[in-house]
Amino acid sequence: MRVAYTDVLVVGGGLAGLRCATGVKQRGHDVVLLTLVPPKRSHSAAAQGGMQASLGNCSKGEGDNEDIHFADTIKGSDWGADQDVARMFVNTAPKAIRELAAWGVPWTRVHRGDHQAIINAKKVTLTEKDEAHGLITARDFGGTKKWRTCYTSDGTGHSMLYAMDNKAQEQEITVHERMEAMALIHENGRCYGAVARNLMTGELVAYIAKATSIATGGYGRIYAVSTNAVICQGMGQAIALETGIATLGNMEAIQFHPTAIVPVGILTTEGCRGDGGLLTDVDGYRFMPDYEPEKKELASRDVVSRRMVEHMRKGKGVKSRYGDHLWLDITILGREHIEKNLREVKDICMSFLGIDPAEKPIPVRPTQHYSMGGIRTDYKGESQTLKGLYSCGEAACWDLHGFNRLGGNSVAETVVSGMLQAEHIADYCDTEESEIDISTKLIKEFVDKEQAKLDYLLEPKENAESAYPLRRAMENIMMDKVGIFRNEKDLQDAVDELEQLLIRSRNIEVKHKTLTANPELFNAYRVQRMLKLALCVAKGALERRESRGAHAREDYLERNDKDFLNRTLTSWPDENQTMPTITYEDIDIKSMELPPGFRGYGKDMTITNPESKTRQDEVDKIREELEAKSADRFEIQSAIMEYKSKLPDRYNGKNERLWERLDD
């Protein structure tokens, strides 16, 4: 048994896990970080149109600050989002935008003076102040008031990764590739470790820590066709599960993109909406401000995707043989727009549709796309049940997105949620109640385990199961009855199906009898853990008898404040259940600094929690009675709902702006 002892264990090599590498090796700490891929092959590379931060630099940004990002993001979480988590996050993101770009982020910036946009179909000039030229810019995306993600073209999440994992490497971080956590060590309530599996040799490795952070991201391969890497099987999350004490949170609030490419699914960024582009349907008609006139194609991706159903619905869809979809048009934005700023998006549509963007339109759909549910942890991103276990990035639930997230709010999410947990971790682990006691025969038992489980898949059964149709029946159970839009019979038939697979995946045999590298054994063992998460969806949306965010039930159209303004926790305490075990935790109205309200989509469907009401009383007297004393906006902010003490010190402070200066 080979054993390795380190002071942190990250698992997963994206934004989120190098980031949190990085700071917690900053503070002293040694760590390894254990990846399936390479880093700079990790599932981050993919992000498109940016990342959000209220800079304001841009003269469509211009008075942006926290508290606007803040109520964006709040609403477009549907009210699901914790609001003190909210704040940490917009008072932090400039501070990570421009760490990064200290870093090597080359972030496309403003130029003074004029320049061309498309906004609403129609070509605008835009006027850039002097003292902004040389500034980070940002361009428009759904679900915000302001211009507030910045990007660089086309390929943010593929510049921020390489400049995280070029950091990584200067700090000299060990990062053990090709590695899968199968197990998370564990005893008396307290993490100490994952057992882990080379791909390759198929050696089984304990890496004991004093703490363990999963950066895994999400879990989106459970559906037949999604934007994610086909690595995204929400392993991460299984093991937390697995440990029958580790809570998952919302894992029914599934994100649907609006425009993947049909029929494979590949993701073209809201940066092509975000910078003029048009949905149209079969007869050539743009139809979103039909539906949603003030936002059009930039209200909310949930909103999105759901007008886009709806209009297919109803015979506009254009008939193709993968299926029914819409155009995305961005031809109006030209061919030097396009190539200079929307340069992968043309590789895409070049290479797998055979079709120039810049002269042609593109075929897409809504696609499932991000995972809002995660591992259940606190604003620390530490879990509420397990000690020492931690999680940031998509595979958490911190919970910043709520029911919704909104475009650019997670790759930010990805670098604030690491160096926020960062400083976390290091202030534990060095304290004494980090110190390891634990003994070589308990991490022998979970060894020991992990390889019978192994074994048992190699055996040969009577009336063996192949893991690779249970997938597919799963995929398309997913993809067919837990998707944009949900009602009751498809959820409990969804739920009973789900079922049945999982009590046939106990008998899956592996027909290639090696534990080296080998593509059925781990499609085996994956596929048992992903059906697991599959129920957790399934069951938590059928449970969940409301619509807030992407979470849609046809046959309960009201969000529904009054019984449902909670989290659904879902965890499975024996490993014999054939069906996870939900709870709920409320969402505190008392504490909010913005109480429910609605949202401003469509018509107002809100069943009203009384308390909302009186909240928001208490919150405009508090405003009005600070403005009577010129109070400004920080001191208002704070005594509505104070967060800072929740903030690493080194983060505490505000952010400069054009028109807020420090020095003033």
Partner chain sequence: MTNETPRLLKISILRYNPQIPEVKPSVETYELEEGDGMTLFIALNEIRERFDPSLKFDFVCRAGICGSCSMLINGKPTLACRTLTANLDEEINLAPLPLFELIGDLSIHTGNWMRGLNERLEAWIHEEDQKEVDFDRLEEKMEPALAEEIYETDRCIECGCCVAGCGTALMRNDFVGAVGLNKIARFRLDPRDKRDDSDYYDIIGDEDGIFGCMSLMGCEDSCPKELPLQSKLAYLRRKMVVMKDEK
Second form
Amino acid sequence: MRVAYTDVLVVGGGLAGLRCATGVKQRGHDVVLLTLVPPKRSHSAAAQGGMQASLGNCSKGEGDNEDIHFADTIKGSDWGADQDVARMFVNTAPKAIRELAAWGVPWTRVHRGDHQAIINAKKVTLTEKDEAHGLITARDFGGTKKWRTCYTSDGTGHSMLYAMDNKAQEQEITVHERMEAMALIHENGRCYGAVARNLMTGELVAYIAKATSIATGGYGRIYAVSTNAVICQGMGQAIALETGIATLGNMEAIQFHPTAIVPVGILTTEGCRGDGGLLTDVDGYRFMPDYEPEKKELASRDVVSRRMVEHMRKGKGVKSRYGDHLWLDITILGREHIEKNLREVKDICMSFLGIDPAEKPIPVRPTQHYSMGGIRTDYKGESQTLKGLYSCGEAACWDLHGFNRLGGNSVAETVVSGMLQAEHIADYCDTEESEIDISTKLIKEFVDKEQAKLDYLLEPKENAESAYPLRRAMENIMMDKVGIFRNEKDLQDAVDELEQLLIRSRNIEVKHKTLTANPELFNAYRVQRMLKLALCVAKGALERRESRGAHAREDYLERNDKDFLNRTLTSWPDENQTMPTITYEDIDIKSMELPPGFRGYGKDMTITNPESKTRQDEVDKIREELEAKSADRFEIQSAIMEYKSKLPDRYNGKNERLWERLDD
Amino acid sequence: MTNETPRLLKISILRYNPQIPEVKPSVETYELEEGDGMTLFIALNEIRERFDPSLKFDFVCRAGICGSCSMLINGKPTLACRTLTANLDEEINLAPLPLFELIGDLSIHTGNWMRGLNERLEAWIHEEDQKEVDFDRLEEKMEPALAEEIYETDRCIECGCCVAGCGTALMRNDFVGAVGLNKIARFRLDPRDKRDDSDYYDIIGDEDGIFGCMSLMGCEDSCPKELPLQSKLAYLRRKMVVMKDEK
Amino acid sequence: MDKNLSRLKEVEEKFGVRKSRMTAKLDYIQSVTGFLLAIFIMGHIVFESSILVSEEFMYSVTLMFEGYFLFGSAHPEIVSGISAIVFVLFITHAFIAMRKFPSSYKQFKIIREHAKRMQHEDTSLWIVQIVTGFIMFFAGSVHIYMMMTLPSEIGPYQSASRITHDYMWILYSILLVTVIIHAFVGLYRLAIKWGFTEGPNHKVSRKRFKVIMKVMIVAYLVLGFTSLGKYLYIGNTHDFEKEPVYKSKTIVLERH
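Switch from the form predicted on its own to the form predicted in complex with the partner chain and give that structure.
To see the whole picture, the full complex is given below, headed by that same chain.
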């Protein structure tokens, strides 16, 4: 049995995992990073559009600050987010951008003087200030009051990931590629690392660590069509779930991105609309202003996706052999802009559709894109129930996005959560309490158990199942019955059918009998795990009888703050269960900085909680009193909701802006 | 194509599993009905699902941005995920990229090769001293045009097509290849990297570096991202030739 | 002190701390010598083709190179001198370029199979460079050596006699093909290697260079072989017993 010891084990080599690893290493702790693919190939690279941070350098970002970013994020989440976490996040995001700028990301910069932009289908001239020349610029994204999304052309994620991985290489961080974490090693409510499988040789290795962080991204691939990379199968969440102790939060909160190309589901960035692109229907008619007169194409993602489906249901979709779709028209932006700032979009259209987007509209349709849910953690990123288990980035639910994530907040979250979590993990590793005291006997038990599971998959069985049909069935159930619009009947069907699939999946037999590099084998155990996650999503959606953010119930149109202002927690305490255990965690209105209100889309359909008004009055009163004493915005914020004591010291400083200089 | 009968593709794949050396390498041919807008990503997955679930290949983003799926398609290195079968003949030959360690069938270990390269080139920003970034303050300014130029060279996805297409790299395995030289060109442009030309010379100023390049142009012609490799290499070569040591 | 410094450099180079600055120079010298040789060849073949105009014209071109129009008398040793310079360039170029030759049969096999598999023109052209370079190493040496030692044997009749009756046409045919291809492929490669002549779009520039390269190869092959044909024609029709050396009607030299 091979056993490797380290201080911190990070599972996942995307932006979140890498930033967590570098942070821990900087604090002097040893770290090993396990990843399915070379870190630079992680799905983080696919983030084309940008990263939100309130730098406010460009003219349309002027006046921006943490407060506005915070309000946008909370409203976007439909009040599902943890407001402490959101505050920590908005304060750290500008620092993250600036750190990355020093590490080598060539952020697109402000150019002084006049430039043309397309706003609301009209050409507008914007003028940039002299003193902002050369600072990091930003573009417009959905659901934001200011232009706040910083970017590198349309390869933001790529350039960030490369700079980050280069930094990790400089720091000589140990990376073990093509290693898949198979099970978490735990005893008495504490996590001690993981059993991992080498995907090239099939060898099982036990990694023992004081702290284990899961940064494996989302679980979009439980859907038949997803913008996610094929490795986004939610295996991080699944192994946490399989401990029986750790919980998953808000698994039903699934975001659909409005503009993925048809049929393959590859994303075209929100930057297309941010830069002025339009959505049109079968008649070439721009329909979004009819539904959302104010934000139009740049409403929040969940809203635009739903409006698109509504419009297609009215028969205004474009018929194709792959089903209905709509058009994303960016021809208005001009060839030069497309070839410079949206080149990846052009590349994708040319390669996969044979369409030149400078001349023709792009066929698009809302497609599964992001998992707001994940391993439920506290603000430190640590599981609420399994000590020593951490999670960051999309894999986690700490909970920044609530029931809908704003575009540009995900890449920002990966880095910020990695930064903050690294400090908390390092603090923990500095304590006596973190020392490891488990026996090799326990380690062997975990390794043997995984080996036995693998052996069992290869064993000949009667009425053997094969993994692919089960997987396809699951994917289609999720698409058809747990999609953008949901209802009781479909969800109940989905839950029942998924349960049957899960039971059948226990009888999978792998025909190709080798334990080495064998795609059939890893597909088999992953399908078993994906089915558990799918059940968490479907069951969570069934039980949440309200509409909140991306979770839209046709039979419960209202957002119900009275009964459902809470987080869904799913767990799997007994491995013989065929259904997750669901509990709820209330979201406390009394401590909110921004109490629940109307989000500003369509007509207000909220079943309000009386506490919302009480808290709003309280907040207004504090604000009024302090404003009378001419307190600044930091003092007012702190009086309403103190969060700074939870933020690591390193990241507690104020952020400098052109009009908000720091004293020397 | 919509109304015609779809073509029958004959996809031949070079198969070998180094973990099972007693089974010799062989070419297996699979027949597949072509679908509308079919890419090799779709075709290979269909083969795996319908004919042989043990077929090994690598896809991650399947959108041409992660660089995982490079392979020899009819002898030419390129990304499989964005290769439309409609642009190929009915008979398609697939083989793993040469030069890299073979994991099995079409799956290769580019990660460790690229990691070794990055370490050798020290492909990261070298700050003057190891001072921490003061991220509370305004970031350092950079000319917008320069930022764009840096991004232009930063677009490399480490897919390995350039080195697999380079006769020099295949003959001389220590040659850094265009992927490495382009990285040096990228850091050389970047004012945040404090290394000077004599430092860069010490990294790539030999026959395994820029002076090993024989301008075969396999890199430029194989790059799926269409990076201006020819131009960048020429520029670097000129700078390295005129370089004078400070002392 | 100086000794210490050079020793220090040696140690640094040996342990890979510093890299030899000589490598850059070698690369540069290879290109410069190649460029000069190519320019020389372009002139050489054009001057040679003066025979297509007339024997008289070729004769005066020969005399021009022997310095007749400068000094009033012919000095074939000038041709010897030029040949010697070309020889030095040739040897230097060949010697430095040899570094790039495949160092084993295995390497040669790798590149040949790679070129075949990729069907990549520029890679195939490089193999052509290797093969032509290798042939020229022998054929070119013989030719230059002869020009160095027997410079006075150039002229409409003497050259024709040598080509026809000493079977030099075989050597010259081989040389002509290899040198023209090697020179123009080399110039094309120089242009992309150093990028001096790059336009705003390097891909377009490269395409243009390649067209120019091919046009020049064909043009020079036609020119070269027509000239060779003319020499062969003279060689087969002229009576060398009677008049072994060309006699000009306007220029009368004692020695010729």
